[in-house]
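Let's start with one chain on its own, the form predicted alone, as structure tokens.
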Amino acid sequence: MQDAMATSGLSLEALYTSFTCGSLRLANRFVMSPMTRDMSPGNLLNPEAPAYYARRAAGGCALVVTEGTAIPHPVAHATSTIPNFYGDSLAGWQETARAVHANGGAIFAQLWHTGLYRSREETLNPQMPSIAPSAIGEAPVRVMTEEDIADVIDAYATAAANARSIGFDGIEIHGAHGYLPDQFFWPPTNKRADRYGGPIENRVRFAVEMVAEIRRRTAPDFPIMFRFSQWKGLKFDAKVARDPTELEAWLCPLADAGVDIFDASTRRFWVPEFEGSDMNLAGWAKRVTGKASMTVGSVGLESPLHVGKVSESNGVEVSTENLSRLVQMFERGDFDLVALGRIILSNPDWPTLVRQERFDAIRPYDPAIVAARLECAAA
């Protein structure tokens, strides 16, 4: 599979290239992107998770973000198979964080709360209703008061408080795919007529006094990192923001009550995001915000993302044909970092493997990697 990439005398040297954000420092410029395994039964993390994480930063990426974690809310998970943040699974991600450290990565938690996705049946206090911003469908949700909006933004900066106090990097946090900060954004799943819901500046409200009050709980310089995305769940044509000013709207309040970086997800990193200019996501949230970015969507695969969960993919391809396209985007500034999905599970050493030209070592994506729990094994 020795393509273009290889031929054409462009380096990926820029990638390798360190990255200073607070406290953060990073070697190289490549992210374990989140993805949810649904591999903790009960909600207590996996015992494999460690290895699992540091065998991610050993094969290069800088930065490791952990799979969906909930934050200590009685209603924030998604099914009974999603990690905790809080409680018995800390020392477990206490473990995690020093095996990803010794292997020379970083890590951070991403934290989230599904709101109306969550699975009643399926997950803890199944007699309790989801709480959203605003009641949708026929799923029973109670809509949430500002007691509610309280509640949940003391669950995000515990977990964040936690984070920082067993040996994490920073956090992430979940707001894109139609979780509940996203619900907030997304005028189709808030309906509200008080503060919270209406204009951008009110539906960005709660997770802009979220970030706050992370910010308050943690440290000036514990990176604070937001997933943001246009599309929500199999809902690939959803826009809440149709043009630059619009975005800026969105994500400069954001910015000013502390994100540090914003992780643009998208299923294509390539494809432009706004008419009249070739910039991706990820570009126009650095050029609006003036905060560090994060691009992310099938690098290094020839086929984008078509379902909801990694284990169901299939048919897809490695290629390093748009890596090339890649190395441009980011000399010209247009992001900071870049995050590795699907590619990284078949191939744990990716950012080595590309660096020392080894394509034709690296595997295509298997779903039975996730199905089978191999994730662990040595390419």
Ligand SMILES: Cc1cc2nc3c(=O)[nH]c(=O)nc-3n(C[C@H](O)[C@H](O)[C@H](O)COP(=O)(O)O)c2cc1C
Given for the second form:
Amino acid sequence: MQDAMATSGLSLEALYTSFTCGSLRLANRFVMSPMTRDMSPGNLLNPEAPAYYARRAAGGCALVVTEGTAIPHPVAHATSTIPNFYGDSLAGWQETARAVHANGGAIFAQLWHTGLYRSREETLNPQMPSIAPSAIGEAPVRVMTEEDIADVIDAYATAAANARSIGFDGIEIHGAHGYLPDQFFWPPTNKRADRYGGPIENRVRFAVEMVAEIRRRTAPDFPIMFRFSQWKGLKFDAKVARDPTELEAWLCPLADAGVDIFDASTRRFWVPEFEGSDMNLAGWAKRVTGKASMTVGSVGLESPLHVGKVSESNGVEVSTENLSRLVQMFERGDFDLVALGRIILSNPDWPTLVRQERFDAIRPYDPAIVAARLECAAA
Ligand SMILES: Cc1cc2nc3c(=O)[nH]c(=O)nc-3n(C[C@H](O)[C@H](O)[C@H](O)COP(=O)(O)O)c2cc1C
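Could you please show the structure of the form predicted in complex with the named molecule, as a counterpart to the form predicted alone just displayed?
Shown next: the complete complex, the earlier chain at its head.
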């Protein structure tokens, strides 16, 4: 497998070129994908976070996207170990930004509200019901009023403004995987009959208003990245857009509101999204919006992400074969950035190892290492 890469004569150098977007300048195209570590007790950022993220920047990720962080809203949190992006955690985030910058990287905060998917037992304010576009499932849920919508949008914008003021280079809205913005997008979790439900132009309104408010409260050149996905939670065959026209109706209003980069979350980057073309979701996002896009999903790995507890997930072997396909797709202009998930947890310096063709030094993804201390992931 590694020989295939070494003898193919295909160069990955195209991925080590600079990228610019608004005030953002990146040295190459590799990005650390957002990954929850559940290691910040009391929602206070783990003190090892600055070193953990700085190591990925030093290892060649030009941009680090943080783990999902809770916006300042009482029922945003998935669990009690998700770091806040407000209050006492901000000093740690500021130190993290400094450490990443000192190692040549840029950093975005991933802003997260879980909506329906909040751990009821182990989270902040367990006595309060979760909020969501519609009451789905068995746990107590309050259907969001227009006032709730305004409050949550304000919380996202406050977190984004905080990110900018403590030196972050941009933010990513977690609008994927079935979390709050995605609960508005996807008809099975949005049964509303008001201006936030029904046709896609209504289902996208919550996220559009949020992006516009973030733009208003930050700066015209402050990069806003938006993560979206067709798949939801454990439902890997879910679809919000069945064809490019539906994708356009979903993403273009977000682009018009101020999104600069679309992070198209897929589990295998090489899988075509729609019939009749071999382009993936990131390719289509770029094509229909004209904005930059980022691809993700099993880059450098043999098999895709299985959603669930890290401690219960399987180890995954290294693959260098799919890198040839990655660079082909990149060179024909399908996407601008490449996100690395599990491979960067087990190999903080993966972009450097690959550039130096030190393929034998790459370690498989081992959930046992990931489940250990934060900074020591893949020590
Ligand atoms: C341990 C772990 C935690 C994750 N947490 C998040 C998260 O907080 N936010 C998010 O958008 N995606 C999250 N993801 C998904 C990754 O960002 C990425 O999209 C996924 O792992 C696919 O990339 P990979 O195949 O390179 O691992 C997580 C993945 C893993 C393995």
